[in-house]
Amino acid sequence: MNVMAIIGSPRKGGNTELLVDRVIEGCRSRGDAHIVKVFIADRNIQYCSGCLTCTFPPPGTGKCVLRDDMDVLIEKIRESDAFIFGTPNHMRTVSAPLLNFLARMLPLLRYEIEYDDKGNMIGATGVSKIQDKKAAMVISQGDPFFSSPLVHMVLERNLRDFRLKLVGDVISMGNLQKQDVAGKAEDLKAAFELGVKMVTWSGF
């Protein structure tokens, strides 16, 4: 299995990687997973302008317009079996790198337009080319209890555009300090099972 943990976060060996490392560990132990492992920080990403040219129809191209990394992170997303979404809870939602580089995964949808008897769009119908494939989320937070919803609901929304599977989470809480999340035994434990689940779960 072909699995990509891709790191929101811009901090790096801090309690987002940790626990993505840790489901990392969990996939391999159940078998030969390949991992690829995206650090976006370190990634040349534009930003998405939303001109939506990579996702409609004529005159729409199905490519984004800008030349950066995300040509080859695009590619190694359609190669890839499975998912790991790392995210910390900034300002209650998720990290604005994570938030761009899921804009940029726009050209992995492609819209179906409807019009009216007089030619105008009325409406559109995203399909994706990425269907079917297995996610996981994992998210870190410093407040004790989940204060922010929204950095799941953000996360697990966008990912259901794509039509990709949801394995599961884990939300990791209280994580004040960088590596407070290596002295949480339950927390390891659950993003441990969570990555043997992603490689071993079938039940669509």
Ligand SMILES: Cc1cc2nc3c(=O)[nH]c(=O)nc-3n(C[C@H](O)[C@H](O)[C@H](O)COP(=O)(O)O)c2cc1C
Contents of the next structure:
Amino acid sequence: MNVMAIIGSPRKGGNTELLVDRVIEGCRSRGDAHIVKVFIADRNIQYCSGCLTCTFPPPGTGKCVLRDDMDVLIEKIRESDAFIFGTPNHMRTVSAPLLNFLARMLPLLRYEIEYDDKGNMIGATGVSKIQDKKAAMVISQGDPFFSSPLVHMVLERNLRDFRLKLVGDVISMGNLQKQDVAGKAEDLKAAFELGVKMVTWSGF
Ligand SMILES: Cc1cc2nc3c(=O)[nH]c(=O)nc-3n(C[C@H](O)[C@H](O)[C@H](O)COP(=O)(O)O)c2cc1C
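Now show me the form predicted in complex with the named molecule, since the one above was the form predicted on its own.
Shown next: the complete complex, the earlier chain at its head.
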């Protein structure tokens, strides 16, 4: 299984990366998972310009107008069977690098638009080019209680829009210092088990 781990924290070696590494260990513990780990803050990924030419008018060009590392990463996404999306809670939502990464994944969607007889748009359905691949979510935050449901919601809803099969999630709390999660045995265990589930779960 080809697994792509996307680390949305700009803080290298921090809580998000530690948790994602544990999910990776879980994946590797059952068979030969091939892992590609991407630290997106290190990559040249320009901001989505909002032109929408990748998708509109349907079917769109299917390709972003920007030329940067996302060209290679889109190919990696297409080659992968499963994804680990890791993010810190930044300002109660996913990190800025991850939000932009999700926006730059838009060429992987195609829209089918429904019009009424006057030509007004009355519906739009997204068709995903990466449908049915698996995805796991990893979130780390500073608050010691579930204070920011939006982080989870933003990530989950986007992954569902891409029609990915959600394997599960780990939400680790109370991690303000860089490696606070290293002392949280339960969260690390949950992350490992999420990795095991990633490679063993049939997806139904
Ligand atoms: C700019 C910024 C905004 C943050 N906003 C929140 C927040 O709204 N709620 C929260 O619980 N933690 C917040 N945090 C704390 C991080 O979520 C927490 O430290 C997390 O564990 C960082 O993960 P990392 O070590 O992988 O970067 C914020 C941290 C930063 C740097």
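The term rigid core refers to the most C-alpha atoms you can superpose between the two forms while keeping them within 1.5 Å. These numbers come from a predicted model, not from an experiment. Numbering follows the first chain given and starts at 1.
Comparing the forms between the two forms, the C-alpha position of Glu79 differs by less than 2 angstroms, with the core used for superposition. Relative to the superposed rigid core, the position of the CA of Met121 differs between the two forms by 2 Å or more.
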